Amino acid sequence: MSVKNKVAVITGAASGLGKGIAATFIREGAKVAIADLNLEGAQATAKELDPSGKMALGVAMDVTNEAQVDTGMAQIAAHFGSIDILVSNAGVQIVAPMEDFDFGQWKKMLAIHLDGAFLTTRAALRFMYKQGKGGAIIYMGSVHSKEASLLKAPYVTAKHGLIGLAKVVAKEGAAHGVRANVVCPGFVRTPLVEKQIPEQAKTLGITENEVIKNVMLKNTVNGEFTTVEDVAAATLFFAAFETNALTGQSLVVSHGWFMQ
């Protein structure tokens, strides 16, 4: 039950949840590729989390770009010698009512969340299968992988889709010792969520405090945001759990917002 000396690729890791997960993995002895659309940010985060330059690598990766994903994964494997863990975390959020949702924005959301998960998974599996020592694929889902909210049609659709993808990867990967899981956080106060607060306030005609209290945290047991540390701990748990006993499962981390 350890990630020590494992190589983890974390997408969208220059900030927010991805950065927090990367910090946790490095602290636990893993070598981490900080893969992000923003190369400068990825390299800065790698240097911040690992001043020695031995445990972290910043890599440019647009997860919707097939060539860039394949090239980035090859660069990571060449640098560290293997790929053992993929945390598919890159994502964006755009909120609007269904009747006003722009088709281009819909396609952008699905491309980042679903195409990105597919492309990075396919590339990681090719290395994991060839290496012959198993691995872990972990998708960053959401409570919205389980239920819906207003104004988030493409996000809810994509996050539900990740659970289906994880189940297929779990079945196909089992013969190669590769597990697949989904971590489903509640609201975490990352830049992605901070952006939503004024957007939802404007769309719903309520104050930002009301968005937090009556929309985001209404159904939690204690009125608290899920923390980056909460999510990182759950991700680490799946990454370090080396048997197939839990493969294909999803874990909700939401202060009781959603209970299975």
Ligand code: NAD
Second form
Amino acid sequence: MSVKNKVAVITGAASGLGKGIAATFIREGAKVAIADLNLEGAQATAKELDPSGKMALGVAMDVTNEAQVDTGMAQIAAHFGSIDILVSNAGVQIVAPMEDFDFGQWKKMLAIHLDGAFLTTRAALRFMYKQGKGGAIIYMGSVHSKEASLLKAPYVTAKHGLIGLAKVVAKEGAAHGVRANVVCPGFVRTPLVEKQIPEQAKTLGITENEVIKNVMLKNTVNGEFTTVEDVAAATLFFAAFETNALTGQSLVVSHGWFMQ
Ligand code: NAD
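Could I see the form predicted in complex with nicotinamide-adenine-dinucleotide next, after the form predicted alone?
The complete assembly is shown below, putting the previous chain first.
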């Protein structure tokens, strides 16, 4: 099982989990397109992870924009000669109580998480089917693909939705050797989570330490954050697995916060 010489597209890879997955995949010999809304960040990450310039490519891609996704994917296929793995990871968080949730913010959340997953999957599948050598699609879900939390209506809705999408892609992709799975992390201290700690403290009227202990890590088995490396290892497992035996599945990496 290996990703050596495979071409992986990772969205939202200029930061956090995507960046960590990119580092792991490059270390394992894959060529990686770092696709991000933030082109400067994507290019800087590509340079940082691969000073040789051969294994990583920074690409501008707003995953909610159909034309940008299709153009970006074509650019990546032309540059590296193939598209074998998609990690649909780009995401943001916006928290508010249901009764105050702004409709525009709701739509923005669903666009990034669900339209983004749809558009990048469709573009990647078109290359994978044409190439005829299979492929792996991995969605960045969350414990919130299985559980709910206060203040996160669109996030929980979208992350649950990714499991449905993965199951359909698993069924449709099977004839082409394309597998689709979901990685579901618990809290990881990326910029996305660092931002939430003071926001939740303010909304819930508690201290930041209380948010960490009593909200984020309360139900873990040992009060620990999941790490970027933990999530990258689970993603690598799905990416490298070679047969349709492992498809349409979701794997929770959360220090036991959620157990199925
Ligand atoms: P992050 O903020 O560190 O990184 C997110 C990246 O996505 C950024 O580089 C940003 O520029 C990019 N991005 C945002 N909107 C985009 C768009 N429209 N098109 C392309 N790129 C865009 O966040 P992270 O914690 O690394 O989160 C990555 C994914 O992991 C998200 O889907 C998130 O929901 C999921 N996740 C995170 C955690 C956690 O605890 N950090 C837990 C479970 C799931």
